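One chain comes next, on its own, written out as structure tokens in the form predicted alone.
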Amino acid sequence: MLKIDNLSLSLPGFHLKNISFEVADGEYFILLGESGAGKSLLLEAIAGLNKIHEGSIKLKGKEISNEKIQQREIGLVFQDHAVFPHLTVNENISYPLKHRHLTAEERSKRIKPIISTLQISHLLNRRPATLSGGELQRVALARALVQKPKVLLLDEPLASIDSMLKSDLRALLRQINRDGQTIIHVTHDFDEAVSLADRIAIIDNGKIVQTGTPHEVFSNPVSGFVAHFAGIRNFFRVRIERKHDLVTAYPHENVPITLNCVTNSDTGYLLIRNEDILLSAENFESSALNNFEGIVEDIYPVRNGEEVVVNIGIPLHAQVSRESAEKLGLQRGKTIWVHFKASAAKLITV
């Protein structure tokens, strides 16, 4: 277990303040926050690149705050990969083993399963300049994993990856974690966090403002910042059914939501933006495949109109203009119809 207790660190113009959290063995823990929130600075402090001013960092019960970087048993993968351009892929991966007094056979034995998992065996004689962003990220991962770190730190690992390749790399990171590797992953991407994390810590202006599972954090935000950062109120754990090329998500057994996607997963998270939900006094024919009758549970003003909470078996948050709210005569207890397109319901598989 990694335990961070009241960690504080000051640099010109920025401070990390009283950071505390724990990461269990084998956990996938994500630090989520906007650019400049202090995520990378915290990661570098754990790795030993920045000296903390107060607090402690303990790994497996051992205080490592004053340990040298090489002795912390922590691997770090930078956002820009930081591979050596003059070395081959094989030499880059082997580099951390250079001073460990291992024979060539021992080095090869340690490297072989890692490059197999990361599917880069065919790249060993290539140089970094000839590799794609996704390939460079895999090389950087291999170089970190070959050290057998107790904790692997990832700084925005998908930020420079083409969107077409992100799902493959996410699947690879999940597999590395399932194989037993403890991971702390920094990102500003909401979807990335939800699809990977066992637990999430939201960091804002150098402070952790909420920690919990993805469902706990985004279903029950403790502050306006967390709710704003998520950008969404309709966030549900769902069971998925597939029948005749139709994908249906069930946040509740009596609430089937039609999706416009292809998936092999049986579970996931469903996200529906407030502004993609239409309200009407009566049901009507439209291109929207999801139509539900519900009861208005709450209505309150927001910046661009009114937020309306409608219970359709689950609470759905919709955003309407003040003019629309008045025209519909919205009030608590009123029966109303909810409509949204299949494409508006976004599935994040886990």
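Positions refer to the first chain, counted from 1. Bear in mind that the values here come from a model prediction, so they are computed numbers and not experimental data. Throughout, rigid core stands for the largest set of C-alpha atoms superposing within 1.5 Å between the two forms. What changes on going to the form predicted in complex with the partner chain:
- Once the rigid core is used as the reference frame, the Cα position of R242 differs between these two forms by 2 Å or more.
- With the core held fixed, the Cα of G26 is displaced between these two forms by less than 2 Å.
- Superposition on the rigid core between these two forms places the CA atom of T258 2 Å or more away from its counterpart.
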Second form
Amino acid sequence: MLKIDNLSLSLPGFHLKNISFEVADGEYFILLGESGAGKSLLLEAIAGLNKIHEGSIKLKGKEISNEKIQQREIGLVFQDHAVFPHLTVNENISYPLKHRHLTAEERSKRIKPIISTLQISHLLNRRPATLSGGELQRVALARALVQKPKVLLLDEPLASIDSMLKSDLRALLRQINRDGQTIIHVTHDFDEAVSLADRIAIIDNGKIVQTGTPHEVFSNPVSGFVAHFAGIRNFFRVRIERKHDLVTAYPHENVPITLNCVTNSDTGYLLIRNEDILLSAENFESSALNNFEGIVEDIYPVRNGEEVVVNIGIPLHAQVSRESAEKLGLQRGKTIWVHFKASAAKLITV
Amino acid sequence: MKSFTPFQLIVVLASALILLFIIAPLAGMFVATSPADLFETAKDIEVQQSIKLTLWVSLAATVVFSVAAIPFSYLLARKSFPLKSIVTGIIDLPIVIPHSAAGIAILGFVSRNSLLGKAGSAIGLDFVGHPAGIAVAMAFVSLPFLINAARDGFSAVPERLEKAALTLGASPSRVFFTIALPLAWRNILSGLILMFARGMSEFGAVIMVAYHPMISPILIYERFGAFGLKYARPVSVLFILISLAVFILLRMLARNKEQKPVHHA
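Now show me the form predicted in complex with the partner chain, since the one above was the form predicted alone.
Let us now look at the entire complex, which starts with that chain.
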């Protein structure tokens, strides 16, 4: 459907480098990255608002990177909606149809189902200045949809919506996608990405660092950046040693972590979930193969208890209940033991 | 009662003096002119014709030149190009040079021996001593007011709105007419009014190109030269009154347009 191949683009102070990805017909594709990662720039390049310097953009097999913006058949909804302030809602929505030589009947045939899906029929005669952020977003969506774009690009569509309305709008976006609309959606919000995407591409500093389904990406993050997005704090680059059947990973020369897996790689990434780490005041015999003495470096409240950072040569994040933290007398500088099973340490090789 | 600090007092006093400075001469002229004189002057065919001529020639100059000046302002607001700062400086040139000198320059430009003059002669149009020449002189000195106001207006239109229109399938010319122009209209209208006003009041440049037919500022000058202050005064008062009426009318029209969105809200 849409194939981006080796796209590069430079603007003063910013570059997109060798971006490649493919979006299938009817797919909900999310570009996830922090502010300033180049997400919006990439969307504008696909829409034709920024000229690319290298690479190609193919839509349904046809090269469109030199095509005029108005002939690309790509809809773009801007983060701040860009609803025309001097036109009514109705005039805004009809704007893309005005130059298409459609009869009034054909026009209303196109508009009616869309305004009914977006529930904005009652706003048609209003001016944008009188609308809320959520309403403006719906108007902008309707305006982009009436031109029946082959691909709909959404730039942070939920960023300026208050949280009460977010789930409504998410449901609406899912609905639009289920109706067959291919969507590329840019966001910095992990939850948004997981709840909407068929596939995700993670973009960092002008590059795509990982692509896959949300499950693939967040269960096998290939960089600390991706892991950070998924809320995983214990993510380390490791050197791997094999002796007999035993695989040991070294995030630090003095920290050997025993793994329960088979691998031929010499390097990889190690991921340990906070909730899989056990803390105790003294060392004890257990089935856990990884036991380290460390010092509490930091402790702070989180939603379900306390997050404890223990330095065992590397900073390890553990999560404990408030009761446990009190029982163990956890405080900064205290010596403590850390335990986790070999199977809790997950190795990701690239 | 509210007390003023010494600084506030000085500011108020300075403001009052400046206001007085503007109002006093005009008020003095109005007071010195009897209604009977004014009435007599209003009946004077020569005066009537000159006021009519001034109004329509300035209006025509504003309308004709705006056709090119508005797209030019759009270009200045949207594009960066080499030597743009020099181009911007050139636009302001007519404001800073003496208007009599501007008149001499224009005379050379439109005289019978010039390229434009010859082209005009070919179609039977002689700029010198003709309303067309007056319009050229008026436009020369008043164009910067329109261009600067329109450029500010276009600059204030968020470029994203134009980008959005492009992605909605509009051509660049449709984007200009349906997005940029309506959104910058308030500034453009204000620029048009300023240009019209500045053109109407022009004396120095016009007198070089066309003493006759006589626009009002030249008529005032002639009456003063031939008959003295007493005879120049009623014409001046009448011209100021009519100019004021036209501006108030135009401003009111502009304001109505500005307030429209509020009515819909």
